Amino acid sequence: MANVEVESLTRVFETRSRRVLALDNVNLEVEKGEVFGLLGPNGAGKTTLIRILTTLLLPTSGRAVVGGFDVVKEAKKVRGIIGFSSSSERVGFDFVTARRNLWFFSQLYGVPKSEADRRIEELASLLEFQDQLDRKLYMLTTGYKQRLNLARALINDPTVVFFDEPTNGMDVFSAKKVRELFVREARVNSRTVFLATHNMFEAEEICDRVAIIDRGRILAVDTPENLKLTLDKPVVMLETDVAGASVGDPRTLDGVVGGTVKLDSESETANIRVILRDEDYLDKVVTLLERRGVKVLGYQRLEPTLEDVFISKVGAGFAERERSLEV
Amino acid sequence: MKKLIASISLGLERELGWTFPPLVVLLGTIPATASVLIVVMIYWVGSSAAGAVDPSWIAFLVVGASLYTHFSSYIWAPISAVSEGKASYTYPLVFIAHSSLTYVTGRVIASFIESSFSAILALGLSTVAIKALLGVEPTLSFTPLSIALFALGMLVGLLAALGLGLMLAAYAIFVTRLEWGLPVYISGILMIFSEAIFPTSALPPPLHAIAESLPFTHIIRAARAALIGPPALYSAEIATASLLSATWFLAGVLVYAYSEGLGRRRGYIDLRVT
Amino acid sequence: MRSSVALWLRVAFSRAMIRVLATYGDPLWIVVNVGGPLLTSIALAFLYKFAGIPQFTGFAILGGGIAAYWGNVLWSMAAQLNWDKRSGMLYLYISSPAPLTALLVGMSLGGILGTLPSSLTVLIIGTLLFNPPFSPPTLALALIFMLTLLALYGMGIALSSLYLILGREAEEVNEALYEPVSFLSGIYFPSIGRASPLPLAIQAVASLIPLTIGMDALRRAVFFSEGVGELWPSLLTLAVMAQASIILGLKALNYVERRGRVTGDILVALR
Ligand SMILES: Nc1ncnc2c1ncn2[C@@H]1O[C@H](COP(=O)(O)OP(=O)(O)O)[C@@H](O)[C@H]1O
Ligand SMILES: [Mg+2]
């Protein structure tokens, strides 16, 4: 059974200087016990399909079930089953202890006090700060925090939880442990893990099936390993002289379907990464970007990742997708 | 001088750049207007309950209230300053970039201006208030000259203030939290003390050397002499209230600077709680 | 329904739980905001002895220990949810099953436990320093004290739901508020009925605000011993409008709701 059904959705932000379609007919259906990614560049619309599917935002159109309930007609019911936290909020009682911060997060939600005990002792020693449970906010340190803030979400026993960009911020070593632990809960608690992240790496260590979106739109949505693997075209890293970085949109040079390109300012030499239409076009390219004047270095062919399923897709990567997206 | 017209600029643009300046003097005046009025409606209330009200004493109360709600709203800028600047992570660049006691002074002068504007029309404001909620008029004299002295009266009180004010800021650099609890403290301590609603000797006589110390009593006595009279007290009073007002200030100056040496050398300078 | 009052019951009860928590965790904090009020009520007890009349002094008193409960009011109840936006709490209240209503309600009844020691220390500080003439303790006293904070607490529900939709402006009306409001409901002094030096007009604007016909009755009771048959047409308009401005707060409040869930940004901030 699907835990999450997102039929149709689509959101309009109308502000006085414009008018945005955040979410454009997206469909998905997520399982129960799965870890779900969303996985897009800034401003790709994944808060706010997040936020519908939260209750904080009414859908434009069409329809969102989470749980069996539908997101605008059955609102409370759906509040009860899910938990959520992102990595920009700033939540707790910085003069309260954690545990009753824990317990203060647990009585939105009716837990009774016995059950609320066990649970935060049970998600306190899964995240391994139990010692820290009886210190005041105030005192714990950014990481500890990060940490109750994923407890606290966990803290209603929840059937479907959302996590916006978790590990934004967090250090390598936190960020693995709270990946493991997210797997750990659809795999032990059979709990439905939906992701927003823009990480690439993230999406494609943990997720189970991962949406790629992109104003708005859904792109592909698959395993990681059945996404790379629809990317039949080869995936080329040209290093450049500096003159490189300036050749600007890659999709000018003929037989690049799109690629991305970085100044590396230390090494003084410049990353270009296309992909082709095919094999064939990769001394086309050189000798089109010699004419330009910019001095090819070499180049390695590359395992494809998830940018460069985006780029296929999309022509341009996460970093020029976010700029064009400034303007 | 450069660096201080860009901070004064800067102070302007933070306190009035939200929204379009006449609504910020406006969201001033109407405070500093009803402080005046709740102390005119006391001393009334109370005076005509025993049976003697004294219509000049409203005057003094207009007068001196009105200057007391000036002061209080713009001594909080320097440790707002500061502390807005370690919440934000912008303190230590200000700091790096030159010395922060140039950026400080400005945020006080640009203070000093919007809260000018406020004070000067809460004072009309109230007087006319007064006017037609009491029908007594307070009899201030407003001509050129009277102006000018009453002016130059806030003036030597913006010295004053920046003195408080940069002990206050050297405070706040130390402190990483609820650092607005003091000023609340100085200014309460400043009603009381500074002859800005009842007169010095209202107070037990052995707390009148509080109030004879601090330069903001002579100031305020100084803008009555020029706006009520007589007008033959002004310039002993206006005299100690810049001799007072000009050590506060270099006492200011050398608290803050060696507090900022201090907090440099201890690593305050970009310590935040919370 | 029984879950839903249950449900209720213990979200009001842990808001207010943490709000005390919070409050008598950290001494400091009621240290710094007993400051002010203390401090203006003394100042202006002096200006009520100048004035001729010791006896009014009680009136600064009295006003101070009042005046800490709508500076709570202000800041701490309706700025709390502009507050509780921008680091992201509001979300997390929306998106669980607790009602709003509950955890304003929880707030105001831990903002007055917590608030109690300000105000405790500006009447006993005040007492000690100009010992004015206190009428014994009633049930009228009682009843218009809690009906007072009833109707100031219902107004901060109500001013809450309104910053929601001002957004940045509200802290800057906030701060303008705390006077002309303090002037026009009389804390410091009487601005209703037969002691007040305003015109009736500017008495019935007055009177339009709860506090106003609060501090009235409050100083009625200590200062002039008049019990439940002298003060019962206030406690009747008391009770009106704290029910009204509670209703009217809980209403304002599932409209914005119900308005930021349609405009996606009143109930989250914008980075
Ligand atoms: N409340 C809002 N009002 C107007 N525009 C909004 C609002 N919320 C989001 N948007 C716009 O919708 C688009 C998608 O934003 P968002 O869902 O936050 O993307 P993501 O989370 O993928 O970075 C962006 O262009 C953003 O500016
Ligand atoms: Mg986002």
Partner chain sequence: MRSSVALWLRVAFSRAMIRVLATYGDPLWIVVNVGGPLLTSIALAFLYKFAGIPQFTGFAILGGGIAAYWGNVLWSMAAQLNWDKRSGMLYLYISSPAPLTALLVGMSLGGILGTLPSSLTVLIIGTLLFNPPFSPPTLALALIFMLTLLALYGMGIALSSLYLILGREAEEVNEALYEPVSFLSGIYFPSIGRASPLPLAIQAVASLIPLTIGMDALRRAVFFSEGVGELWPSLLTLAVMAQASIILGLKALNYVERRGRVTGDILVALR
The other form holds:
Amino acid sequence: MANVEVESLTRVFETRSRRVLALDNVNLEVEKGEVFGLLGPNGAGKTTLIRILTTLLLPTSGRAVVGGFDVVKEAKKVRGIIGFSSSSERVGFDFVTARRNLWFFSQLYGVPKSEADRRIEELASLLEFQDQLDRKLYMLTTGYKQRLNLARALINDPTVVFFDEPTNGMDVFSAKKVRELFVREARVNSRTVFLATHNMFEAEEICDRVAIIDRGRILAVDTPENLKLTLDKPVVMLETDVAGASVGDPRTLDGVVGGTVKLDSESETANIRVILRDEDYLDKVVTLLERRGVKVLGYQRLEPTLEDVFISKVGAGFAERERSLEV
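The form predicted alone, contrasted with the form predicted in complex with the partner chain above:
Next comes a single chain, given without company.
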């Protein structure tokens, strides 16, 4: 049973100088008890979609239903059954304890006091910040504030919970605990977890399905493994001298579908990751690079990642797309 249904959803932002198509005819269905990932670079439309699904923004056209309620016509009902957390938002009130902050937000949803107290203790235990509950918010480290923010999204026992870049800036241990929590909430409590991220590892590790988005358009939707299996072209990493960093767009090399170029200043080398049309182009690419004065030190064939699927469709990686969106 779908807990999130999106049909032909479009959102346009207009200013005096330009028109920005943030979402372009998006269609999605997310099931009950599913961890669903919306994967894409910053500026691709992830946050805009979540803001519409959480009733914080109206769509320009199209329709979205969350938990059986229309996000425009039944916004109040939607707000009662969802939770939302963003790493970029303010957590709560600085001079109030973590416990009282969570209690305050529980009361906005009308959670009975005894149930609220139980939920606060349970979430603090799951996210391992029990010893921080009676400290004022301003005294908490950034990591504990982020955990508090996640607990706030779950305090009302939501049917659907939305997370926007939830582990952004977290240390490895904290991020692992958060990912475990997401899976538990989906499996144990049959909660729909809708996760917007540009962290490929995160998406591959915990998401049942992933939608890849760019420039407001959904490029593909499937399980991480199935998405990688759709890429039938070879992925190769070429290690070069520093001159490789000046290659620019790898698609200028004959036979290259797309790729990324990264400079490693410590080793004074550059890594050029390319997706080839077929295996026969590898020698040609090496020859072309050497003609441009780039010395190829070695290469290796790689298993495809979700970003490679993205690259195969748009020709560039997440970081390159983010830079293009800033222009």
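For clarity, a rigid core is taken as the largest C-alpha set superposing within 1.5 Å between two forms. Residue numbers count along the first chain shown, from 1. Values in this document were obtained by computation on a predicted structure and should not be read as measured data.
After superposing the rigid core, the C-alpha of residue 230 moves by less than 2 Å between these two forms. In the core-superposed comparison between these two forms, residue 199 has its Cα shifted by less than 2 Å.
In a rigid-core overlay of the protein, residue 163 has its C-alpha displaced by under 2 Å between these two forms.
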